[in-house]
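Take a look at this single chain in structure tokens; it is the form predicted on its own.
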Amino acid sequence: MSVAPSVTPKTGDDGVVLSLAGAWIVAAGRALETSAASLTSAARGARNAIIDLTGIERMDTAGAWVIDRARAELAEAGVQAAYQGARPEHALLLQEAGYRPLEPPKQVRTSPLLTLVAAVGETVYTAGLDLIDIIDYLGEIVVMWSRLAAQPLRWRWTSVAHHLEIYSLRSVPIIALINFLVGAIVTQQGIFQLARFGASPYAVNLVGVLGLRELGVLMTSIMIAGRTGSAITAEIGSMNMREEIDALRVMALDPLEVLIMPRLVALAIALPILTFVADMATLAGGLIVSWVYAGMAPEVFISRLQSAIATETFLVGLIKAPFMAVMIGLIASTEGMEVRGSAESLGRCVTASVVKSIFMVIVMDGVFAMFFTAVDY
């Protein structure tokens, strides 16, 4: 059985001799720290101290570190401490596992302007990488689409129908409610602002053109990016975390064909349908507000609406919808495949998916607006 570590001080002509004995090992626990503290206190006030290691039975890295820490503390207090009688293995431990003070990291001062420029550059670089990944994924999807078009039996229609129900049917209540409120707010503000010029009936033109061309598809795409895009990223990301995607590859199944294509097809079908629902809800909100707020009969509202919009006005919103659906699905799938094995990674990718999808939806809407204006459509 190992003897507990101990310190025996002796005062001599050359200073204090501290004789260490016992087992200076980590298993000694509190006794190790207590002996090190007595070693330091016994030598305080002396000019020189000799730490005699002859009586030490055992020593490990913890014991060597504690002993050398005591020597360093004595040196800081002005006591010249030296080792004596150390066996070769103990001397090696003291040399390799001895106490070394931790130096605080040096504070590097950088210019705030330089930090801002570096952050902007990093953001631009990351955006470029994301764009390359999306384009690469788009190419793979086009190849897979052509392959499945040549072999229609390989389509996973059950999965498409399942996701179509989730993305479209279950999204109808929230899409209809949001767009109804948006149509009501736009009409109310239009009536209020145009009344100053005696043109409050033109609020019907405003809600009709703006709702069908822009607001319906835009609000629906943003809602789908937040609701469905995040769900796609979370589903694929959690499968990636649990290595289910690797299992699909081991079974000679392409994750692009099994997981992503059904979701993309369902999303491309669902978004135009939801856009139509959003358009009708926007017009319904405008009709109700015009009737209640401005006293405009529904027949008058519908008559003015027919004269204000054309078929092209309605089709513009529907034309945008499939493109926005593909963009949302691409970003959501790409971010889902980037998830690594932690919950933090999953949360970060889901957040990035929603933010990037909403940003790209707005950018695409602006591009389409400029295009349709240029072609006078």
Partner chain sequence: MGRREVVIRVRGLKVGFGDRLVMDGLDLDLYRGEVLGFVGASGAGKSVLTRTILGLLHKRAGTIEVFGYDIDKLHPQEKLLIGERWGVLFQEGALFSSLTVRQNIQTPMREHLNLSKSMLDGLAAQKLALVGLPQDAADKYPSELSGGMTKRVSLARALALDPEIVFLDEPTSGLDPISAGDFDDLIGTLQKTLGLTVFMVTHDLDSLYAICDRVAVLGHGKVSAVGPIDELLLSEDPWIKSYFHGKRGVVRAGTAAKRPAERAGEGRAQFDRVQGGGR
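Which structure goes with the form predicted together with the partner chain, now that we have seen the form predicted on its own?
Partners and other molecules omitted; one chain follows.
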């Protein structure tokens, strides 16, 4: 380790001689700062000061800066300071890396209340903009859909198939597992709660209707919003960050057609398939629990299920799936397009994408519930 920086002041006839010694390097940390401060304080009040650099063992750009800053501060306080005995390289360093006064950054003062109000206003405003954005995209996509519908060859089927594999096939295990567990839990709770009324067999109705109408599609949509929506936002967002989207645009390719359409189509196909898988898994969970927990034979479960549900029950869940898919895909891709330069912004947009799509999935499910009740389906 090198010797710490030090200052030895000596008062002479026409001013102070400040002899510096040691290593004036940034690695010295605080010692560098305190030595520089003692440099200024020792010479304050004197008429002239000579900064003697002969004893300096090492100096780097940070060292040069603090020494030069001390000199500048002394000059400001009316002390004429000059260097003496600098080695050629140190003199060059003091010149090249020396202190330059910088104007203090302008501080804009605002009251905290104003900031708060402004922040609230901005949030509301951006929420409105988000909505407009999404409607805008939806419109563009409908226009494109109607344009492309006539030319199925221009659909990017390879890309659709690729994304279909990633979104649906790869999600099957987790979706099946989660819905199996949900079906099992609902049935177990149903059997347990309904037993008080001696109505435990009705747990089959519970898991059948609830699972097929709501839980299957809801759990699947939430899972896909988290798993696939975030991936879409991250993919499109990082392409946006690295100017890949701009590259597409200047090639006169529409990012909407090249990137977003195939993902939306793949999602719209994948989600109903996954919902079907989820429905089956929920029922399987119910069947196993009724068998193991309540001793209901599988044949009995199935015949009870047949009387409890109708084709509509199953279709109600399934019809919702493509709408959920388009909603998730739209939110994910608009958020992806929102990503600006930094990694932080990418993270923020991915989070926003997941939170917004889960929220919208639940809102849509509520709207659908009201709608189906109204039309008595």
